[in-house]
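Take a look at this one chain, the form predicted alone, written out in C-alpha cells.
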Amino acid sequence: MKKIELHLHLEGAAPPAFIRSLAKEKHIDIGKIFDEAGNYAFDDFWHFLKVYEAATSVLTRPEDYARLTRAVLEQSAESGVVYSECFLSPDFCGGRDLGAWREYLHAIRETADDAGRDTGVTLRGIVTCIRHFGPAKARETARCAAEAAGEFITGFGIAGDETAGKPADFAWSFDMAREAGLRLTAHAGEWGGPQSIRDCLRDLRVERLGHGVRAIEDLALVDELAEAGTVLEVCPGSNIALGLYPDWRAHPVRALYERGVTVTVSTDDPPFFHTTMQNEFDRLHAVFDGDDAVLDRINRNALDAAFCDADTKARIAKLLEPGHV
C-alpha cells in the first residue's frame, strides 16, 4: 500500500546508528542517550525531549542535514511512503539565523529532490517553532518560515512541551506564517487535554492538529472537530510508546474515526518509538478488524489534508490508484 505521512520530525526520524556514527566522526560523547542495544533510551515524554535535543546536537552543518534527509527518505520508502511532510526547526538548523537557515534549507531541499528521484518519496517541509523555547524565539522561527514559504516549505506549526505557555503566546508567529501563505498545524491534545485543543483552534486558527487524540475525553469537542473537518495527525505508536495509552486497543483512533473525525496516521519520531509506517498500518488493520476500506480512507484523508499544491496532490493521487505499480 502506497502511504501518505503528514507528521514526521526530521531529526526525530534519524536512525540511532546514523546519530552514533556522526557523533563518532565529530568526537562528541552522547553515549548516555542510547541503551545497550544502541537504541534511543528515555523514561518519559520530558526525558524524551532531552534525548531528542541531545541527538540533534550532533547535526551541526548543512551537509549533516543532507545526509539525514537521504537516510530518512530511504527509511520512509521501505514502508511504501510516497509523500511525506516533515517538521523542520530553524532552532536546530542555524540557530534561527536567516542566512544559516537558507544554507541548511538548501541542503535539505536539494537532497530531498535527488533522493526523491531514487526512492519515489516526495517531501515537503513544515517549519516548526519549539513551544518550550518561548514566544520570542518562535517569532524568529516564523520569520524564517515566511522567508522560505513556497513550493517546498508549505506549512508552519508548533511542537515541544504542551505544558509550556499558552497557544495565545504564539499567535503573532502564526499570524506571520498565515500572511506568508503557509498552512497551519499545531501539536495539541497529546499531553494537554481537550482544552489545549480548543485553545489552539481559537488562538492559532489551525486546520490540522498534531495528535489531538485527547479530544476523546470531551465528546462535544469530538463532534465539533468532525463537523469542522479539522484533521488529526494521529500517531498511535508514539502515544503508546510514551505511555499515553497502554496498547492499540485502548487507543482512541477507532473511536475518533467512527464519530466522523478526519483522522490520518503517522509515525512522529519512528526510531525513538520502534515503529515504521508499515507497522502503524499493520496494527491499524487489526484495530479496524481487517477492513481495508478504512485504511484506504485514512490514507486518502492524509492526501486530501496535505499541505502541497494541487499538481503535486494530483500526481500523488495517481500513485494510490488500484493496480498502480
Given for the second form:
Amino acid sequence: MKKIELHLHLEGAAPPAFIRSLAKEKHIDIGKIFDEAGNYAFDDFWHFLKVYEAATSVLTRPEDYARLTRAVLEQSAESGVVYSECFLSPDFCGGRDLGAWREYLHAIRETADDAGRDTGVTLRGIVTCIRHFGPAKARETARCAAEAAGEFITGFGIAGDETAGKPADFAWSFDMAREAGLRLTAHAGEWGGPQSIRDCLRDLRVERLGHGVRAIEDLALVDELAEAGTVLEVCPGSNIALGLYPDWRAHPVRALYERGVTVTVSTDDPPFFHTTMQNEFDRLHAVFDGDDAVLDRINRNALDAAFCDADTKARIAKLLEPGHV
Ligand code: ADE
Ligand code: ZN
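I've shown you the form predicted alone. Could you give me the structure of the form predicted in complex with adenine (ADE)?
Now the full complex is given, and it begins with the chain already shown.
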C-alpha cells in the first residue's frame, strides 16, 4: 500500500548509526544517548527530548542535513511512502540565523528534489518552533518560516514540551505564519489533556493537531473535532514507546476514528520508537480487524489534509489509484 505521512521530525528520523558516525567524524561527545545495542535510550518523554537534542547537536552543517534528508527519504520509500511532510526546526538548522537557515534549507530542498526523483517520495517541509525554547525564539523561527513560505515550505507548527508555557504565548508567531500563507499544525493532546487542545485551537487556530489523542478524555471535545474536521496526526507507535498508552489495544486511534474524527497515521521519530510506516499500518490493520477500507480512508484523509498545492495533491492521488504500480 502506498502511504502518505504528515508527521515526521527530520532529525527524529535520523538512524542512530547515522548520528553516531557523524559524532565520531567530528569528535563530538554526545554522552550516553545509546543503549548497548546501539539504539537511542531514554526513560520518559522529557528524557527523550534531551536525547533528541543531544543527537541533533552533531548536525552542524547544511551537508549533514543533505545526507540526512536522503537517508530519511530512502527509509520512507522502503515503507511505501510516496508523500511525506517533515518538521524542520531553524533552532537546529543554523540557530535561527536567517542567513544560515537559508543555506540549510537550500541543502535540504535540493536533496529532497534529487532523492525524491530516485526514491519516488515527494517531500514538503513544515517549519517548527519548539515550545520549551520559549516564545521569543518561536518568533525568530516564525520569521524564518515566513520568508521561506512557498512550494516546499508549506506549513508552520510547534513541537516540544506541551506542558511548558501556554499556546497564547505563541499566537504572534502563528499569526505571522498564517499571514505568510502557511498552513498550521500544533502538537497538543499528547502530554497535555483536553484543555491543552482547546487552548491550542482557540489561540493558534490550527487546522491539524500533532497527536491530539488525549481528546478522547472529553467526548464533547471529540465531537467538536469531528464536526470541525480538525485533522489528527496520530502516531500510535510513538505514544506507546513513550508510555502514554501501554499497548496498541489501549490506544484510542480506533475510538477516535469511529466517533468521526479525521484520523491520519504517522511515525513521529521512527528510529527512536522502533517503528516504520509499514509497521504502523500493519498494526493498524490488526486494530481495525483487517478492514482494508479503513486503512485506505486513513491514507486518503492524510492526502486531503496535506499542506501541498493542488497540482502536487492531484499527482499523488494518481499514485494511490488501484492498479497504479
Ligand atoms: N519532537 C519530536 N518528537 C516529539 C513528540 N513526540 N512530541 C513533542 N515534540 C517532539
Ligand atoms: Zn511530533
